[in-house]
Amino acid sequence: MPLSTQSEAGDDQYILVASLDNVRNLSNILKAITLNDHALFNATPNGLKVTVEDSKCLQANAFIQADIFQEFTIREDSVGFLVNLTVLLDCLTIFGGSTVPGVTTALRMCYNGYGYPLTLFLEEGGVVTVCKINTQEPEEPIDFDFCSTNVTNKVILQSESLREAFSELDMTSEVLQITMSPSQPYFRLSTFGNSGNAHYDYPKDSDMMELFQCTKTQTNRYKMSLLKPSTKALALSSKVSVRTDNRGFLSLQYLVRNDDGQICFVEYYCCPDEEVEVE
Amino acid sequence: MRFRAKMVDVGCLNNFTRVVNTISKLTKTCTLRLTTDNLFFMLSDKVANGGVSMWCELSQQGNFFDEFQLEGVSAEANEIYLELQPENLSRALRTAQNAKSLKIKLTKKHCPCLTLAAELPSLSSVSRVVTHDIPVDVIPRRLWQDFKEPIVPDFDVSIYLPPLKTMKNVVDRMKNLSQHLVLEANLNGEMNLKIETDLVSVSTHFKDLGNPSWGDDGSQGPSRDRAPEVMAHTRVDIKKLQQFLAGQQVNPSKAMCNIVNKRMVHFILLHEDVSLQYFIPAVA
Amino acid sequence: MDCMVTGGNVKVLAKAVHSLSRIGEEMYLEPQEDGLTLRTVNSSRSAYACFLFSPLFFQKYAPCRNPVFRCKMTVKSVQAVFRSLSSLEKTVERCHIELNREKCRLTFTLHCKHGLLKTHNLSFQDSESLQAVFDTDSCANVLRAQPRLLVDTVLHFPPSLEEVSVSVSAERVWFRSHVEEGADQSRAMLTELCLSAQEFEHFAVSHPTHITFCLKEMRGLLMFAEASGLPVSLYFDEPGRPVVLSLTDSVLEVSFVLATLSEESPPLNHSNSSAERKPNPPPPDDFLNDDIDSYLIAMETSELAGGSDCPPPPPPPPPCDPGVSRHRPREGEEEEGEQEEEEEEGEETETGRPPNKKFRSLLFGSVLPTSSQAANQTLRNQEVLASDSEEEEEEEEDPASP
């Protein structure tokens, strides 16, 4: 039930109001990008974009379009703020993390502008929780300058198959090496750990491989600690696209369906640890 | 001094186990008091010193046991007080869940013990027998006065609790955000749980909870002249509240709390023949 | 070496590896003509486990012939190959194990559904053979049961319990928690489970006795046994001689050999037990042995303040054979005729794991990898679990033995 009965003094002062009948449609996707506490919120009339970064080498973004929300009112071209993501998630899940069938928690998220806290109204079964979370001035997100014209290799895989590999990755390996090639081994994840190395190979004709467009053989290494958290996004998604550009930068894009079957996107960008070009 | 009891009914065994499980989640050590009519699990970490205290009463009238024989310390003091770790009792009961019969008795092995012996189903005509010896300390009579039943405090507001599961979910999350929580309620059946830190403030509002009537005239007992919308509140350590809520295994038939403004919260849970009282003191 | 495991056997292999990890940190791998053995031993050499997979277990089996190959690697690295047991059955079609001698790599390749290929190149070290020689035929007592019975039995004991004592009579067996002497002994909860011989598929006790061994290690075997559904056999006789737990079928033989405490004497805490006489069933259900009053009187008259300081309890009730020594021989007390005496040369005292200090037997001799003269080691140098035959001959004059 939307919180239409909630009369808020100064309701017309809010520069951003977003409502959801089911808060999980926001909290779940945010869980997929919890790399650290700092989250940058950027709202435009198109919807909400939430960005989290790690050590200037990794960026995770979650996109929730305006039409996912039951109400999405924005009074400016762009509204941005920085907020503690862990605290926000604790508030969004205040009535518990797991779902009870038939019971949903409704959310109304309001923001008054710079200097004001982010205000959340959550309601479940007649019980109302009000949260006010302090915000900070937004920062400029890193521009990884990843554009599709520079993409050398691209595959789209069903998340299910990649999920198993990611959960088994040898964490004693400092790097995750990704090899993409028009010839064998096609798509390979490799680790180099304490007791040896491991390779996970996906052939181009596997029924898990929805798209295979590799133009040249490329092998790149990325820090394991940066990529391991993307496992969360993998768990939520049904498909993932893996692309590398001519610099070896990695782009992972996840297609996520929420509880109501609507589509949202999560993407990760990662810089290579070192570049190994293998002909 | 002797104690011996037997349980053959699976339902009683399950009930008893659930109570012991709850107690074991609330405290590491407690005192078990055995009388001919009741069993008590008690903990008294002086509330004045910031500790919680607990009083759980099981009425024998509820027929937990089929046989019950007690010979206390003396004829006038026909009771036994034992200090034990409820986790041991809980563990012993857990392995006896499908027992055909369970005997409990006070024994002396290498030290005084509460011995549980369960007859379990087996693949043959001979039952399996599992025995657990739980070490206990016998508490001498001169210390019994430390374990008096707590009196219901002079509270400011008494109110029925919201569904414990909802309360627990909210408190679990609040615990991630703050060390302390304010619990407040009024005579209009409204209760709030509030936390506030530099980063965030969260308040959860429950309504239409109802206020129990104490005293014969249906009034609120000590709080007769209180304006119904005025909140009585107490600030408590969230961990203690969370621990109390996490221990609950069963939806009580009656659950309420009494708030003594700025001093303590007194919880009372009733379920069939078991009553549990839990006191959480205020923090500064 | 080149082998292929298919279908459900991949999970069996995986379970074996996980089971070995409960005993030791290194896995010794030896492909021979009669099958592939995977073995391990714990750090104090008081527990040994061996899985022998016959060539029939494999779809293809080609061991190394010339020269013979023996290696060891960390069990963790092999566990990493078989990480999620639950999905193994559903996703892995076959597992290929291949040796690359030049690169010193043992390669496990899992061919999975959807064309996914998982390749693990594990490094290993050459090693000597790890072998325990034991003779189950000479054991006085043999029990065999469905794994479910033993799994249900150990469930009654807390996961933290290190050791368990097993006593047998002609008709019954008792499993009892074993608690070390020490500060905590009087405060520990003690559990005892009594089973009748009828619950076992086979129950042959020719020498009623009482042994104590590491429960955690037994759980390692039971974990595998439960999944396999194969009956578990226990072979044992006197305290001090190892207990052997084994299961077999047409393609697999599993043996766990665990040291037992030597020289049992009745624990101070249990009035029911004694090694010298046949263990009786628990006393009839009455109060005669459980009189607290005298204890209470002792307490009330004690000078100590507060109720929870217990004065030393009065001596335990009668049924202890006065001839039995009250003290366990522990570190430092060398008994004559102890077969393990010889093996203690070169034994390093382990400090990390409490229960192993008490197990005096060192099951194996020098399989420590300090030197790499693997090729010249013969069985003679590799000491054994079974008792030294010279000493035993005198003891075996016992007319009670079969």
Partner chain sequence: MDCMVTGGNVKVLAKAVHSLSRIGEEMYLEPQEDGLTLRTVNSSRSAYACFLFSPLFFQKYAPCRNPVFRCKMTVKSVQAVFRSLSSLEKTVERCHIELNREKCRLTFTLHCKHGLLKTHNLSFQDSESLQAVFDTDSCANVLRAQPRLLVDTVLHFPPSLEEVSVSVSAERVWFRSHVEEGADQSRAMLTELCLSAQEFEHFAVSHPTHITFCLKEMRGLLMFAEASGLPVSLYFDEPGRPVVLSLTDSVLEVSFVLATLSEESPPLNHSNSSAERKPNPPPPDDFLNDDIDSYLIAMETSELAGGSDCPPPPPPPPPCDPGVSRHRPREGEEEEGEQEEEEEEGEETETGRPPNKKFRSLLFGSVLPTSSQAANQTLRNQEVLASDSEEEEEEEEDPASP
Contents of the next structure:
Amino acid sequence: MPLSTQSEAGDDQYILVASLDNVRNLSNILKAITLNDHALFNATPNGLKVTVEDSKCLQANAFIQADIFQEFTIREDSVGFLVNLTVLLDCLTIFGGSTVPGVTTALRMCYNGYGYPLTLFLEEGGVVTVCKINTQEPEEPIDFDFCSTNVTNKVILQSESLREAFSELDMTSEVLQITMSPSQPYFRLSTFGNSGNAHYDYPKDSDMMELFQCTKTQTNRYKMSLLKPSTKALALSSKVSVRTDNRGFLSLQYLVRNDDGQICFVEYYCCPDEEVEVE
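One more: the block was the form predicted in complex with its partner chain; return the form predicted alone.
The next block holds one chain only.
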């Protein structure tokens, strides 16, 4: 693809240049974290971290490693900007996301620093479209202070089994209750919806369970309205890590393979619902 294999004249002016032969490898991941209009982009030599927040109770992060890009050039230690994610996705899919075998849209994404727009060069079948999207000064994301040393319980599941659980639970429930315990029921998802209470249990030795590390019994409830957006990442993923810390904060980390078989991660942090008394 000409955009990603051949240097554009004037590349030296940009502090960030990222090129992809297949734009879907970026657009699919960004769709999985679309909680609201604005996303914080933070680029380092390791790659891109894109953060979206909602209601100060939910944070979604996409981690896109530098080696996923055919070219990834950054001229500073760290580059950050805020951009309208809805507009960005509209531009990335401007060619309609062709599903014709062998036909892909190439992307060259360039940024020249504070006050400059994010410039996208998109090419498909010899047609090039240039989009310029206004950027804003980045804001500091909320620090959920979720660190591995405070994690009390962790399981890693095949995503397929979690998708099955969500299809069987009652999504009219206002909350999803998660119980993690070193003893039975080990890992239980519960809903309390229009059709009554529903539970979905996973034995710790289930074929779908890749890792089971639970040190104490914890039962927490999370607003379903906050968790529903994470099902977009669940649909793309092959594995999911479910962790809770000593405060009951939830981390859902999804392993996603892109069209080229490379691995990206999408992580959601969610506050427990403190308004509900757990029996």
